[in-house]
Every structure is written in structure tokens, then in C-alpha cells.
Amino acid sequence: MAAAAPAAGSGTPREEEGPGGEAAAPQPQAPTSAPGARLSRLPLARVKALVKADPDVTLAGQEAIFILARAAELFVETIAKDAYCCAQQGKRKTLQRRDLDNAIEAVDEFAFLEGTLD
């Protein structure tokens, strides 16, 4: 089985074939070392400061800080997309607090957030 390789000139990975011939999900590619390219959209120093604010944390390695920053990015992206869907149902393009409330109520994975925006 061939590994995912970028298509010539496109910079996007080709899909691999999984068992049975169906296309497998594309594997994430390592970030490029282009000038100005950032591995995280959140400032790692700020994430580290938030982690160190917890009295139970004594040490936090750079890899752990990066993983926490990436997880936070994915979480914000996911909840924002779900909230935007709620805004679209209301025929709006601007997110409002009620859209976040509706997304939290509609998605089971966000149940731990219920009541936090009150």
C-alpha cells in the first residue's frame, strides 16, 4: 500500500485506499517550514501561563503545551461551527450567545458546558 504523498504542485495529500478499496481519511501532513508558518494559532506562552496557573501543575513540557493549544484550537473550531449552524437556522450570519447556548444543548459532547455561560 502506498503512503499518502502530496499531489504534484497542489500541496494537498492524495487519499490512500483502505481495506476493501474505499478511500481512507487523508493523514495529516507535517507542517512546512515556510517562513512565518506557525504550528499553533494560539500563543504558546499564553497557554503555558494558563497551565502554570493551576496549582496542581508543577511541570509542563513544550510538547504538552503544544498539544493543549492544538486541542483548544480544535475545540473552539468545533463549537464555533456548530454555533454557526444554529445562526444559519435563524437566517443570520452573525453568531450570538444564544447560538452557543443552542449548540451546547444540541450536541451531547458539549453537555459538560451546560450552565457555564449563565
Second form
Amino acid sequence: MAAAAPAAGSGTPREEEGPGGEAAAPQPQAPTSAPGARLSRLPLARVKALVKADPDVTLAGQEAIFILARAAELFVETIAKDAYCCAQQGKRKTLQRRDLDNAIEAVDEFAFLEGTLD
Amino acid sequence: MAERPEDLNLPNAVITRIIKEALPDGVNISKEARSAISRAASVFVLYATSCANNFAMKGKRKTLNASDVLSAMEEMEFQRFVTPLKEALEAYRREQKGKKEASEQKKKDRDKKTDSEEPDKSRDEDNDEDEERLEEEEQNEEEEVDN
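What would you give as the form predicted in complex with the partner chain, now that the form predicted alone is on the page?
Below is the whole assembly, all chains and molecules, this chain first.
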């Protein structure tokens, strides 16, 4: 009977990653990145640019850049949560700039930010 | 017209995503607050870099390494970051090792194809990853370092 043979005449069984791309059915390709690829979301190149901006820094190793990127992410999470506590007290659901200012004043570790965000 | 270091912002989309995932569902963030957080993150990196650099100089090294950054975190009173950062570092090192082995495997395959028997330069695998990177970076950095 007329069986619709998807394979081309070259005799190769239908491959998912056909180099010639002759397979008609577009199969959704699963991302090939390893599960641990989401180690850091911030682009290392930008972090490196910040590090280089310091005139006292001569060189920085790859690992140092990576850890700085990861630390920056943790920092963003932390300050967002702390600012949210202030917004919650005001029964608001939108974080405002003043929530951030309050958090900076309230939390000792954020003291280095004072005067830098203007 | 000079670019200040604080103006080197990290990508907004990523910052926004990190914030949203840190906060409960349904919570929003104003544009001003988001851009302030982004600037704060840049300032954080600059400050941490400076602290880490102090540790490197104490150790008479010219290159910042991971432990300098970890020491900087403690100095900045962000000790709570140290443990998750150490875990992330472990994972990162494993990933780098995996990548290196994968590219070495490719190299071996290529060598087999070409059939040329070049003597393998015996290299210790310990700590050579960083040194290889350093050599690449040093070549780039020579132009920028003012002495």
C-alpha cells in the first residue's frame, strides 16, 4: 500500500538531527545545555567590565569573576526581599524606590550604598 | 562624557527576573526601584572588587582569585553569602572540568584523524586551568596596565 515513507531516498533512517534537514517533520529540539548550566544568570562579560573599571585591579581570574556575578545575584535577591518588607508594612504590592531607601538605611550591611544611588 | 563605573549596568531583564523570583507572586516593582537595585548591584560589585583586591595585595598576588572574593564577602558583613557561593564555586569548577575534558576529547579525535603523532606535552592538570586563562588575559592586559 502506499505507505508514506518520510525518509529520503538515501536510505538513512529518519534522524532527529538530520544534517541535510530533509526530514519533513520539524521535531522540537530539546535544549542541549546541561542541567547545571544555570549557574549564573548575569553575563560574566559585564561583571568583568565592572571589575576592570577599578584602577587598582591588575587581573582577575575566571573563578573570581564568576563568584562576583553569583554574589551580585544573591545581593539583588537580598535587597529586594528587605525592601519588600517595607512595602508590606505599607500594604502595597508594588516595590517603590523609597522602600529601597528605607532598607538601605535600616540594614547595616547596605550602608555602603548610601549616597551612591542618586 | 566620561563613563563612570556605576554606569556600567547589568542587564535589566536579568535583574528583573532575579527580583521577581525572590519576591512572592503578585508583587510588582516600579521602574525606579528596579533601576536603583540595578545600580546597587553594580556598586556592590565595585565595592566587593575593591575589598577582594586588598586581600590579593596582602597575599602579594596580582590576580584576584575566588578566595579573595570570599574573604571580601566576610569583610563586607555578607557572611551569609559565603556558603552558597562556595557551593556555586564547586559546581562551576566541575562544569569547567567537564568542558575541558570534552574539548580534550575532541582534540584527541582530531589527532587520530590526522594521524600525525605529535608528542604530548605533558601538563599537570592541577591549577593549569587558571594559568592558561591568565596567560590569555595577560596578553590582553599588557596594553591596559599602566606602570
